[in-house]
Structure formats: structure tokens, C-alpha cells
Amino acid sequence: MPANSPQKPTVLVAGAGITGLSAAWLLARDGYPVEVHDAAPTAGGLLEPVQFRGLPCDRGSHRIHPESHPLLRELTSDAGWVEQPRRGRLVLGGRQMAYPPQVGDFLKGLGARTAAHMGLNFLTRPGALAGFKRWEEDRKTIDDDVGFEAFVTGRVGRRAYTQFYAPYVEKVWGLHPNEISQTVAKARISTASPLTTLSKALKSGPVPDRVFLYPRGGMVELIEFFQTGLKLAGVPIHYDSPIGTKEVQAWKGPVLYSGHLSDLVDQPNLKHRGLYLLHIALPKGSVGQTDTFYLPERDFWFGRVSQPARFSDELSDDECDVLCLEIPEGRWGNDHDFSEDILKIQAQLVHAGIIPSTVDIGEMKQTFVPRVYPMYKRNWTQYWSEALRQVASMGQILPIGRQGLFLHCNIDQCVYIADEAVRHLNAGGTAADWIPKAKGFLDLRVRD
């Protein structure tokens, strides 16, 4: 990295998660003096590991897709990336099928009658004769928020909405889908047109969405990589050092803010739902080769169940199989104790075909992760835009990343946003100029 230039101001980076650490790295590489502050006692944010049986387990099912933005892998090329085959399973209607879907397995898993009903419902949905142009139109506007229910039924039909999408929304937010913004649907349904999705599913052999990349030592390896690089560059990281409105306004230079946007401005409509993680131990050989199970239906409290050992051999326990169950806060609130529900959870795992009925859950660790899912209620972008205008009026503050911009996005996209912010500073951009760029990040598509 080049020596710090006296002409460049010292930049304050608020937050030591993947966004803040990568921003600090990029700034130092470009010759800026940098200070990093985080309210937590350790770095990592949502990538801080959960220690379970001596393993640094991720906070849920995290992975990097081959089509992800390449900057993250370029910056961390020495972090020990490995390529893994995707062995996901979608649990639906009492059956399991491959995920990402392949047409033959998908139709077989649904059953002929259900598949026929869903296909007919899709073809006869309102507006079907308009063709697939609407998928491109979805990418062009965030206004005229018709709501999640109307958006989804208009694109995929009532049957798919009822079976797939409505239970997911209710599970995550604990609200009726009509209260939720179409933004949630656009981030997933509009990723590709039906023809593109179908052509990908018909392919055989290795295709990009059937493999994933993963750091050998877990996602914490990325945090450790940036920490080591910043230490060598002489960049201080201050822990237990919260940065709020008072601190950023007192700072004399630029601020890249990756903390929560709602902590910086008074905007009560920008809220989140959290996530419960249950790491459990099972007898060795109980689960098989699946890396992640996806469970959208109401029968199951958990939305995803992942197996760390299938992401990396270094996350394998010699004595047992480890699973991570993700239970969205939804209707539970933020103080539920699932240790009292262990038999119900075990029964659900058996019902889903994830574990056999002959095994019992052994050790369990519960972790609650607050503020994971942005509460995208209808017309939320009005409050979001006002919040960014408030930030811009406070001085040279650029909110970045998942928390700073109230986004639901992937790890590589956080690094991409950090890079765009550093480029913005290098070009002499202001906080007011950053708002139009930030609006472009609302079109980022969530991959899983």
C-alpha cells in the first residue's frame, strides 16, 4: 500500500463488519489515513462467528456465488477459497427436491397434479398475455408500490404465491404479505425472466448456480484477513467505540458509515426483524451430504437449515453432525427460549426428512441476531429517501453497506458498495452527490 498522503484527509469508518473493513482497506490502499470504530467488542458484524463445539460457525447459510462481484475475491485471494458443489434441497408438500431446481426433479418432487395446477395457474394469471416484458419493467422502477401479494400473484399466479411466497413473508416478518412492499418480491422473483430460469434448469453438467465458493476456515476468515491487512497498514480499529450522530458531526473529515441508518437519523419507519440461530449436535452420520435445506412452508418454524461441514471440511466435528437452524423473528418476538421446544423442533426436522426419527438432538446453542431483515413495508422508499437527505445535511457522511443503506444484500455487494464509496471520495464527490448513487443500490438482487 502507498504511504499516507498528507493531502488526503483522515477518513472515519464506522463499523468493522465486511463493509467497513473492506472500505478501510481500499482507503488505505489509496493513501488515505483511516480510523475504524465499532460499537462491538470484536469485528465481524453479521459475519462474526458463533462458537459451537469449538467450531467458528457462520450466522446462517452464507456463500459466494460464481457470478458474484469479483472484487471480494480479488481483495481476499489469499484467504483460501474452495469451490463446492451445491447440494441444496427444497422441502415442499412433504417432498424433497434439488435446489437450485432442475426441471425433472422439480416436477417429480411436486407431483404431477400439483405441478399441473401450478403451471396452469401461472399461464392463466391476470396479465399473462402481456408476455415476459414485465420482468424487464420490474427492474426500472421502485415507485407505485402495489405490495407483495399483488406483485407476486401478477407474476407467478395465485398457486405459487400461496404455496411458496406468502408463507415465507409471514415467517420472516410476522405480517400479512399485503403489508409488505413489492421490493421483497423484486429482489428475488425479478432476478430473471421465466424463460431464463427454465433454460438454466434444463441444463445438465456444471453451471454457475450449481457450485459456490467458500473460505476454507469459514466466513470469519474474511474478517481476519482484512484485520491482518489493516494492522500491517497501520490502520487502528477501535472496539467498544460506538459512532452516532454526535461523533460523526464532530469529525473534521469524510465519514464512511456502515452502522445502522436508523441509529444515525430519527426515522422510526426504518425497522428490522431479527433471526434466531439454533446450532444443534446430532449423532454422526444423521444428516447426509446436503449443505442447505430450504423450507418455505408454515409447517416449519425454520426457513433454512444448513450443515457447516458441507461448506468446508474445517467446519466438521469428528464426533457429531452439526446443523444450523434459522428461525426468523417473525411472530416470536426477540426473547423466545427455544430450548423449551426441543422436542417440537426435533419432530419438525423428522417431518421434513432432514433427520431420521431414531436420533435425538444433543447439545444446542441459541443465538439471537437482531436487525437482520429490513422491514420493507409498502412505500418504504419514501422514508428511506428522507433518511438519506437527513444524512446528507449533516456533512460529509456517506452511508454504506447493508446496515448503512438499509439493504438486504449479499456479502460481495457490500464490498462493491464500499468500493463505489471510495471511488466517490477519490473523485471529490459530496454526501449530496452520493444519494443518487445510493438509490442505484436498491436494484441489487439477492442471491441464494
Ligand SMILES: Cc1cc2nc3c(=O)[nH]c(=O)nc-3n(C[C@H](O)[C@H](O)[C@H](O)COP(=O)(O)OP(=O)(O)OC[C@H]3O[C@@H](n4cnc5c(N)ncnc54)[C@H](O)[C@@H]3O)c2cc1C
Contents of the next structure:
Amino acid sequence: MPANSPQKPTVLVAGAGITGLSAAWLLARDGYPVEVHDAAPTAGGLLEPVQFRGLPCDRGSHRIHPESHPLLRELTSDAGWVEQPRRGRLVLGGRQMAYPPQVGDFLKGLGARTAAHMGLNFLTRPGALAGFKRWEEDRKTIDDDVGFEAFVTGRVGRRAYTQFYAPYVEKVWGLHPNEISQTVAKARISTASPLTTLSKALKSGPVPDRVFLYPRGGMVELIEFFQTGLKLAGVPIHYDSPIGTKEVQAWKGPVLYSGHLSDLVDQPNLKHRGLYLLHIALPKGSVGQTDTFYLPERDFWFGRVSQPARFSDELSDDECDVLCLEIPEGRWGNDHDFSEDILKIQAQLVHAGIIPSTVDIGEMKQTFVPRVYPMYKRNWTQYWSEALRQVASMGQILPIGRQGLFLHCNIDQCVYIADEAVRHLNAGGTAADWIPKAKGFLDLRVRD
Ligand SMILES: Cc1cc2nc3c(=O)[nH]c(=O)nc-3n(C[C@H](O)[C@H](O)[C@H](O)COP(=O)(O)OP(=O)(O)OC[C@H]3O[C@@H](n4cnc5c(N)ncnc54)[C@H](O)[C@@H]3O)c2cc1C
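Now the other one: the form predicted together with the ligand, given that the block above is the form predicted alone.
Following is the full complex, with the preceding chain placed first.
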């Protein structure tokens, strides 16, 4: 790394999650003096591990997709990536099928009757004759927010909506889908028309997303990688040091802010929901080779169940099988104690076919992760634009990353945004010029 250049201003980086640390590293590489401040006592944010039985388990199922933005892997090529075949299972209607589902598996899994009903419902939905051009248009417009329910039923029909989409969003956001923005559907549901998707799938055969990338010792290795790099570059990281309006306004140079946007501006419409993680131990051999189970239906409190040992051998426990259950805050509030519910959880795991009825949950550790899912209520982008304008009026402050930009995005996308912000500073861009660029990040698609 070059020595700090005296002409460059010192940059304040708020947040030591993957966004803040990668931004600091890129700044230091470009010769900026940098200071990192994090509100928490440790680095990592959502990538800080949960210690369970001595293993550094991720905060829920985390993986890097092969088509992810290459910068993350370029910067962390020494982090010891392992490639893993993907072994996901989707639990639907009492059946398990491969995840992501291939068309054939999916139809087989649904059963002929349900599949036929869904197909008929799709073809006869209101507005079906309006053509498929609208999928392309949907990609661009976010100003007229018709809400999740109207958006999805108009595209896939009511049957598919009630079976998959409505239970999923109710579970994650704890709201009626009509109150939720259509942008949630756009970030998660393919904006290609179902016919395009189907014909592509039939032409291309198996879905290519069958491997994923993972740091051998867990996601925390990415954090440690940047921490080490920053230490060598002489960049200080201050913990227990929250950055608020007062601090950013007092700072003389640029600020890259990866803390929560709603902590910087008074905007009651940009709130989050939290997530409970339950790490549980089961007798060795209780769970098969699956890395993650996906459970969108209402029967299950958890939306995903992952098995750390299937992400890397280094996360394998010699004596037990370990699972991580993700239970969105939803109806629970933020202070529920799941230790009273072990038998119900066990029964749900059996019902989903994840564990046999003959085994009992041993140890369990509960972790509540606050502010995980941005509450994307209808028309939230208007409040978001207002919030970004307020931030820009405070000085040379660029909000970045998942929290700074109120995004539901992936790790590689956080690093890409950090890089874009550093390029923006290098080009002499202002905070006001950052807003249109930031708006472009709202179109990033989440990969699961
Ligand atoms: C359950 C789950 C599964 C996921 N799975 C995947 C996956 O498979 N693949 C993938 O690519 N991504 C996944 N993600 C997304 C990924 O974890 C996040 O996008 C990424 O870690 C966000 O990094 P960040 O640095 O932007 O935010 P955070 O990790 O939240 O870091 C923000 C940091 O800022 C600090 N902070 C907050 N406010 C302030 C303040 N005012 N001043 C100073 N510091 C502050 C916090 O303490 C924290 O350390 C998943 C996320 C979740 C929740």
C-alpha cells in the first residue's frame, strides 16, 4: 500500500462490518488517511460469529454465489475460499425438493393437481392478456408502488402468491403483503416473465447455481482478513464509538457512513425487523448432507435452517450435528424466550423432515440480531430519497452498504458499493452527486 498522501483528507469510516472495513481498506490502498469507528465492542456487524460449542457459526445461512461481484474475491483471495456443491432443500406442501428448484423437480414436488391449478390460475389471472412486456418495464419503475400483493398476483397468479409469496413475506416482515412494497418482489422474484424463465430453464437444463464459495473458517475470516490488512496499513479502528449527526457534522473531511441510515436522520419510515437465531445440537448423524432448508410456509416458525458443518469441515462438531434456525422477529417482538418452546420446535423440524422423530434437541443457544430486515413499506423509496437528501445537506457524507443505504443486499454487493464510494471520492464527487448513484443500488438483486 502507498504511504498516506499529505494532500488527501482524512476519511472517517463509520461501521466495521464488511462494508466499512472494505471501504477503509480501499481508501488506505489509494493513499487516504483513514479512521474507522464502530458503535459495537467488536468488528463484523452481521458477519460477527455466534460462538456455539466452540465453533464460530455464522449469523444464519451465509454463502457467496459464483456469479457474485468479483471484487470481494479479488481483494480476499488469500482468505482460503472453499467451493462447495450446493445442497439446499425446499420444503413445500409436506414435500422436500432441491433448492433452487429446477422446473421438473418443482412441478413434481408440487404434485400434478396443484401444478395444474397454479398454471391455470396464472393464465387466467386479471390482465394476463396485457402481455409480458410489463416485466421489462417493472424493472425500471419504482415510483408508483402498488404493493407486494397486487404486484405479485398480477404476475404469477393468486394461487402461486398464496402458496409461496404471501406466507414468506408475512413471516419475514410480520405485515400483510398489501402493506409491503412491490420493491421486495422485484429484489427477490425474477423480473423475467414466467414463460421466459420456463423456456430458459428447459433450454439450459440443470440450474447452473450448483456450487457456492465459502471462507474455510466461516464468514468471520473475511472480517479478520480486512482487520489484519488495516492493522498493517496503520488504520485505527475505534470500538464502542458510535457516529451520529454531531460527529459527522463536526468532521472536517469526507465520511463514508455504513451505520444505520435512520440513526443519522429522523425518518420514522425507515425501520427494521430483527431475527432470532437458534443454534441447536442434535445427536451425531441426525441430519443428512443438506446445507440449508428453505421453509416459506406458515407451518414453520423458521424460514431457513442451515447446517454449518456442510459449509466447511472446519465448522464440524465431533460430537453433535449443529443446526441454525432463523426465526424472523415477525409476531414475536424482540424479547421472546424460545427455551420454553423446544418441544414445539422439535416437532416442526420432524414435520419438515429435517430430523427423525427419534431424536431430541440437546443444547440450544438463542441470539437476537436486531435491525436485520429493512421494513420496506409501500412508497418507502420516497422517504429514502428524502433521507439521502438530508444526509447530503450535513456535509461530505456518503451513506454506504446495507445499513447506510437501507438495503437488503449481499456481501459482495456491499464491497462493490464501498468501491464505488471510494471511486466517487477519488473523482471529487459530492454528497449530492452520490444520491443518483445510490439510487442505482436499489436495483441490486438479492441472491439466496
Ligand atoms: C440471516 C442472513 C443471511 C445472509 N446471507 C447472506 C448470504 O448468503 N450471502 C451474502 O452475500 N449475504 C448474506 N447476507 C447479507 C450480509 O450479511 C450483509 O449484507 C452484510 O454483512 C452487511 O454488511 P454491512 O457492513 O453493510 O452491515 P453490518 O454488517 O450490519 O455492519 C454495520 C456495522 O456498523 C456498525 N454501526 C451501526 N451504526 C453505527 C454508528 N452509528 N456508528 C458507528 N458504527 C455503527 C455496526 O455495529 C456494525 O458493525 C445475509 C444476512 C442475514 C441477516
